[in-house]
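For reference, the chain that follows is the form predicted alone, supplied as structure tokens.
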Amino acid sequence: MIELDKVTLKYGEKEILKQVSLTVRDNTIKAILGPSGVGKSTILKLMLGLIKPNSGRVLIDGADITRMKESELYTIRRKMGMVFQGNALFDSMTISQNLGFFLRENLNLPENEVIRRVTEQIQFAGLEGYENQLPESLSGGMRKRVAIGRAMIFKPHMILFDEPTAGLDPVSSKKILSLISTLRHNNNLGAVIVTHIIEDVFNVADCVAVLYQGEIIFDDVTEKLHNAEHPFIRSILSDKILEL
């Protein structure tokens, strides 16, 4: 569904991505692993068309979005849901209102369909009984589940996750990873997970691309990561979590 083809991106004189190529297929979970500040989240922005590369192509279902105008990108973005690292929930809205906001703002749906979809995501995320709570009253893990439900409510083909378990306790992290696995097995969705936590990769990802110094140094099924010879990969296999 998603392909980066020889993408180069610079901020001023600094080259963030150097001829990066990778593919994300339908109904698979792909992790992008690397230390903080290496450009992983930038790749998600490129996939959504929020920024454009200096060179190379970004293809969504075969369409090159680097040549599209902002007005043309709406249909493309509807194919993908985004779960931000900070969740990006509206603090003054209840959980139900957060889930239904973009449906009411962007789709001409009858109210009973909006309510049906909100209820569906409440149940999927295991948040029954919290519909009228404000985000600040929930734990970090529960807020993340709300964000996942909101990303799914448009019925996308792919969900993009930016550091989905960062800052969560082990129990909450396990619940989030289980929810991500459920997306593929029960909903036939694909996912891209940006993370610096290698254990998350082994727990949930079918395949992984390792980004190091602006380049992809590994891109294969997750199990083969153990056999990689690159010194950086050998070091992160020992450390488990990439330090900031």
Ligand SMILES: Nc1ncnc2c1ncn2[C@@H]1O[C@H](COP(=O)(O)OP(=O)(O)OP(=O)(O)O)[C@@H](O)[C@H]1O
Second form
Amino acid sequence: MIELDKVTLKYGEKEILKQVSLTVRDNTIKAILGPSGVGKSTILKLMLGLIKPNSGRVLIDGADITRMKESELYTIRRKMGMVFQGNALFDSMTISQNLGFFLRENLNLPENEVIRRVTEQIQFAGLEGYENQLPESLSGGMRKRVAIGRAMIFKPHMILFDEPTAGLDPVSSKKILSLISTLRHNNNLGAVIVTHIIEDVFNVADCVAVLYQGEIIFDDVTEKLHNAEHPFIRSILSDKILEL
Ligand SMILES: Nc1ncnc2c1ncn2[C@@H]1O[C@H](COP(=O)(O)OP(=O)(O)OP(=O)(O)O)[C@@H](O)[C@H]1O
Ligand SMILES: [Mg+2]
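The structure above corresponds to the form predicted alone; please give the structure of the form predicted in complex with the named molecule next.
Full assembly next; the chain just shown is listed first.
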């Protein structure tokens, strides 16, 4: 479980997050919805301990990571997979090499176990036949699937997605969202999906927190978003704007 407890974060003088509290439970897909530049990626960086808040706590399974040393953080981060907005694949490595890279670097697994896990992710992500290709020869949706496979290869408890459908066509977006749903059901996995696309929320999220001007203005199950009273949420819903 991930908890932000009254987290305030400033970049210089600019207060990005103002006493933000939110919880992501295990085996739940939680969306964090908000307009561009509001601080969504910043929240993911806080959850991974890549940046520290000015005040407040970030708890992973009850442990406050804002006070941890780098060596302790390393263990915590291994419980979590991260899928970056730009995928962060290695351009000069094949798909199989990309999938196996962090396993080979970080775990002392026998090579046949690495190959077994890479093959498992290739099959799961529907990438058979592309094992020896470079990322540049794949479509955007396929590259996203490689990034998801690479995040899953450590068998995390929780996976964090930064704008998983941004820049994808509608069909590829649907495929990525259904892959995320399948992952959750097959692996008892929790997920955080940061997005500015409201359709993603209705398609895949069990619950949603809306971040607006540094504050959480809604935090509940997705169905209740339709009844939210905050003017900003009403305007998104009534104008039927799909993107914030
Ligand atoms: N390292 C940094 N130093 C200073 N300002 C930063 C830094 N990182 C982000 N910001 C600013 O903080 C704000 C929040 O950034 P963040 O990347 O978290 O937003 P976001 O909601 O993910 O936006 P987007 O939808 O564009 O991805 C933005 O105004 C951004 O310019
Ligand atoms: Mg961002």
